[in-house]
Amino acid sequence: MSRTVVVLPGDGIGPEVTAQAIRVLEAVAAKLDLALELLEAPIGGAAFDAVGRPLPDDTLALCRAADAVFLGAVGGPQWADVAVELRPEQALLDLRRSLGLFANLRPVKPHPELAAASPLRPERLVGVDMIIIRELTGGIYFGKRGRSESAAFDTCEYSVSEVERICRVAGRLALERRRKVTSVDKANVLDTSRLWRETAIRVFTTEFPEIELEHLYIDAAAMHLLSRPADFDVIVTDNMFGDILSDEASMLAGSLGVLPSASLGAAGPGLYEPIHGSAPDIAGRDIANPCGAILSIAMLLRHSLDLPDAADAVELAVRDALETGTRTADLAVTGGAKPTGTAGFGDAVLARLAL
């Protein structure tokens, strides 16, 4: 049965990161065989440019018959003053909402090589892993929002079975982990986070007695996040909580460019994508950092196309490679020899990819 992977490309950096990642990609279809359909559509400013429009229905319609999506980044300054729902970025929100992706999945485990790239001293990473669960479609994003020329408003809202269905998410997870999940709030200000509390408590009294459930404030998880970071497991929170917490989280793994995401939904395709942004200023350099879209890869065979074997394959190789000192420009404060392009971090994990 063949299986069809819709490849967004996007802006800035997004087409180099994504054509290293889906390198991997077909390495892996050939060597197990698999019927594998790539489709190329636009997204984002490129979108933008073409047809008018961030998210073309063509686009859309290709990713909602998909049995995955693997997207590279959007956005870049010279959309800056577009309409707000013409922007980049709302592509990837209308997205997210059409395919009714609600769960964001961020896995956060540094590789020792890389200690020194973060800011934190080496003996603070020791032990660090775990994943990240941001709610996707609901909170300030997506509430009413308005401007005048003398004020503004966003809105966060929450129901009862949003939140209820990422607890679940982070429940199921924290199963075939260590069983403990904090839920990250700001309960002691915002009635959204008090029925966010409220909800969590009963999700895991009475569905997950097994798990440890602990509650931190987002001013105190920022801080823990820093000060013990091996201390987690399962991290759940909200869209705007998840959004500032996970790219802080990227600093434990010493870049951005080195981390994955999925973004999953009830049912229907995975959306699978970098947590880096579009970078305009390193565009067409060949120094921007693919790991991080690599491992995309790795969650979209473990997530989407059911191969956890490959999905272990690719996420050794990446690890192989850094190893044995291959480092983009990003991670080059790691070790004295002159960084590797992005084509050249891609071979390294072609050259290490055993299935």
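Instead of the form predicted on its own shown above, give the structure for the form predicted in complex with nicotinamide-adenine-dinucleotide, please.
This part shows the chain on its own.
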């Protein structure tokens, strides 16, 4: 059976890191004799320049019919004056909404050899291995909003079924890990958070009794993430809290360039992308770190193509490349070996890919 992956390189360093990620995906397919169809389509500023819209209908149609979608990054200063609804970043919001991608998964497992790149003391990072699950299509980012000359409002709304389904994603993942879930809310102040907490307790008690469920308020969670990061296994939280916590957690790993993400819905294709943006300041110079993009391919193999062994092999190859000192400039140590370029890092991973 042939599998289809739609590739959306996007803007800035998007095409550069995508090229390395796709080389790895092609190598996996060749080694496993997997029939893989790769379809490239425009998105973001590149699509706006080509057809006047950041998410062309043809691109969306291809994505809907695919097994998985891989995205580089979108955006850049050249589109700063474009109307909000035509900005490159809008394409990503529309794509997530159109594909019903309600669960955003961000694993954070710092590579020990990158400990020096994190602002946290190395001993704090020992044993850190967590995944943050952010609800992606509800809450305050999608609620009713308004503004007058002298005031503005945004509304946060959650239904029981929206909370149930994200808790189930967390529960299923926790069963494959250390069986601990931390639900983050602000139940001492917000009604949506009280609903969130009650629903989480019911879902975990009735459907996942073997999982330890902990509750933290968002303000405390922001602190505990830095003071005891190794205690977390699965964190599940709403759209805005997850947005903030996952960026905070990225600093545990040392660089924005190393972290992958997956966005999943109830059915249909998942969307896989590195967590960083289009980094226009370093675009076109072969210095971007493709690590997050390549690790996003591992997530694609695991969650959309059901190839967990291949996913493990990609992650091992990346770890091996880092362990043996292959570093892009963002991770290079002053006075250390000369940094490797974007394509050079891809070469190092491919050379270590054992399947």
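In this text, the rigid core denotes the largest set of C-alpha atoms whose superposition between the two forms falls within 1.5 Å. These figures come from a predicted structure and were not determined experimentally. Positions refer to the first chain, counted from 1.
Engineer: Would you say residue 228 moves its Cα by 2 Å or more between these two forms, aligning on the core?
Structural biologist: Comparing forms between these two forms, the residue 228 CA shifts below 2 Å.
Engineer: Is residue 284 among the residues whose Cα moves by 2 Å or more between these two forms after superposition of the rigid core?
Structural biologist: No, its C-alpha moves less than 2 Å.
Engineer: Residue 267: after superposing the rigid core, is there a C-alpha shift of 2 Å or more between these two forms?
Structural biologist: After core superposition, the C-alpha of residue 267 moves less than 2 Å between these two forms.
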